[in-house]
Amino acid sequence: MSKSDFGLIGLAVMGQNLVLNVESRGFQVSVFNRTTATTDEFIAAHPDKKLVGAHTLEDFVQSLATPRKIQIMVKSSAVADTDRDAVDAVIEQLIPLLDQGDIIIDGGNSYYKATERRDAYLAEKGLRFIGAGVSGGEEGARKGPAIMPGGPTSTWEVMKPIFESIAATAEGEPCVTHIGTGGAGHYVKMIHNGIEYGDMQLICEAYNIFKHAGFTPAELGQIFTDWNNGDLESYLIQITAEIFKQNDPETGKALVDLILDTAGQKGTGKWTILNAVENTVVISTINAAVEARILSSMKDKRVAASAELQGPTASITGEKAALVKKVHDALFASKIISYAQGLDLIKTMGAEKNWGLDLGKIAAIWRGGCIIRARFLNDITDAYRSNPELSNLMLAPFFTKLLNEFQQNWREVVSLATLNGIPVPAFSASLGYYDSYRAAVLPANLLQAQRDFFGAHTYERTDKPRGQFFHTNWPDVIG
């Protein structure tokens, strides 16, 4: 039997998916897992694919042609780049059984950090290691996600034919492109997962004053699905539609309203935040995101203060087609300050790490198959390639313009929210954003005073060069 063009190891649904995806566009692929009645069920169920499936590591990484290209798919746990987890354990296994040059890839959520420990460790025996940051869910691992790999140029290289044919197109170009060195690939994802927690929440906000406004599920599914034939299109509007059409089969009532509001969180918009402080970059709607699924965990303290803390009684009346048009304006206004701040930290970071990234290359390949995908992406990837050196996504004439068109409707949305005691903290954390970034002057002023009274911190002033410091003798309080 000839020897496989590549090799995956975890064969979880987005590993199969994978697997499937890559024998479609002609290569041969090998495959491993731990439980072998997994691979000996997988490879049974497709019979006509050109798939090899091994029992042992040794039997797996035998039947791969030369260099040995192998992705690992298994859930990383570290958290901290001196954790180990189940994906060192698999580098560990594979090691011993590897010649010079042979190519490791993490294509799980891992942690930048362990990434670039891992790529030290590995380049150190002449192994070669890819930290791919893959994005899509199930669906897009079988039909095109977009992958996001960090590492060597020669690396990449190599790789370039099979990760450009597994990929999804947008605009006709393949949504893949080498990220950078080291960590890079798997910290773009993370960011690429913060801004999605900002995506979602900032929809949810949207639902919520949609909901105390009256808006029956089957309205919102209408709602959702002319936005997403407009300039909104995106992947998480498509499937919000599809999600407020679907009635429960057992009481005929629609399903989201079934669905208790506690969500869930891996951990990568933790990472995000955390990231963010370490860059000292703002992430405030990011942020606010997290916080809310945070908060959304808390049921049965939410439930118990609902009784004691008071706030009014929601009532939103009017138009419900001037209501829809201002909610558009903040979700959009909304978005693009999420996207701004995810950006921005990917620009300091890529700095700081002398990775080199192209955020043009970046927001280009997050236009297909990635779960943030939109339409407005294209526009993103215009802004960065006609400007490089772009400051903030907001300065950019294309959304310069719609920031200053939105920014009533904007501004109106959190004023009836906030009147009516609906929690809209995205909304607000994205307008704050917006207010504090274009203020000329902002009450810093008092507050650098406060730390020179305190703290003898010193300040800059007003009538004198930047960087020139001055200290007051403020009179002592005490006493």
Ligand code: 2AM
Contents of the next structure:
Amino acid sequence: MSKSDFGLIGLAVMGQNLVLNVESRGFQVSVFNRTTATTDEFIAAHPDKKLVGAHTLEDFVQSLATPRKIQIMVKSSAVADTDRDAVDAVIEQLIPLLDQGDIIIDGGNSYYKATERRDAYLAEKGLRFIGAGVSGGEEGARKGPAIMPGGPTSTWEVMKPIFESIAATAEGEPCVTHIGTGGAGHYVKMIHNGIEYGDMQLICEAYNIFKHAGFTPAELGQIFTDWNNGDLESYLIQITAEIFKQNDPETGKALVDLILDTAGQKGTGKWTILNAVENTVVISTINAAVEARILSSMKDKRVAASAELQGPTASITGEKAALVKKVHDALFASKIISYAQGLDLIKTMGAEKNWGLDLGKIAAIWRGGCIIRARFLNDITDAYRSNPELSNLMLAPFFTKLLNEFQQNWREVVSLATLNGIPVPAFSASLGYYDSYRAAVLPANLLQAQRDFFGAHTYERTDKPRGQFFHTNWPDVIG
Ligand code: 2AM
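Could I have the structure of this protein in the form predicted together with the ligand, to go alongside the form predicted on its own above?
Below is the whole assembly, all chains and molecules, this chain first.
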């Protein structure tokens, strides 16, 4: 039998779908899974496909053409760069079987620091490594995901034909690009997930306002369908419209109303926040989204507190269409802020790491395949293509115009929600960022006075050149 073009280890759903995707583009694919019965079932289910199932890693490796291209799709659980997980276990088993120049691709959701460690470790052994973020869920894996590969340019060049053929396309361009060296691919996938958290929470806040204003699931389904036909068009808005239309077969009620309000998370949002703190970058919208999930998970505490802590009874009246427009503007404006923050973090980290990131290319590959795909990513792509040095997305002329147009309704929505006791942590965090960023003067003069008072940290003066520091002998309050 001829040697395979590509090999994949780990036949869970994502792995299986990626294999079928690669095979459908004309490549012969070898597969291996720790539990061999899964391999047999998979091969048996696809008798007409160019697949080779191996029961041992030795046979698997031998079935591949060199340089071998082996993608690992096993559960990654490393939360620190020192943690060893299933990806490391598979890598260790592969090393003695491979030849110099063979390529291992980790296509799981690995922590970028673990990717950097593996990259350096495998380079020492003469093996090549790509840490690739893959987004798009199970369907994306089968039909075309967005792929965010990081590693040496020369290794990317070898993988490019396969990656480009399996990726989604947007505006005729494949949704894959060489993100950068080292852990850049998994890093950018991590921030993608943080942004995804933000998008989802913002949609939930819009929903919560509408729910308190008495909108039915059917009305919500229509609003989100309409939004998906306009400037908010995106995968997450689209699936939200579908969710509102779904009835529970057992009770006939809207399914969304029967789903318990406690959200889970796998950790990429948390990693994003930790990284933002390390880089001194504000990502308040994503923070709010991660924290909203944490608060949601404290169901019992919330139920207990709801009987003790008072707030207004929500009463939102008025014309529904006007509210829909206002919430649209608040959602869109907050979404712009969320992306501005996430991209600021990517830019800062990329410069720190010397990854050679191109924000225009990153935004471009997010336009298709991935969970955050959205029409407005075209505008983000254009913004960075026309000005790669853009200091903040808010200051791209297209987005400045939108924010100026939306800001009044955005304020009204945050005020309305707040007066009605409806939590809008991500809407308001976004607005707080906007108002802080555009404030020529902030109250940090008082903060500096406080710091100088208790710690003699000194301050600069508005009436003296920058760089001159002053200290005041403040009164003694201890006595
Ligand atoms: P399994 O079918 O043998 O459990 C998702 O869990 C995928 O990762 C599955 O294909 C699973 O294989 C694989 N996996 C998890 N831990 C693994 C390990 N330590 N070694 C190899 N494969 C592993």
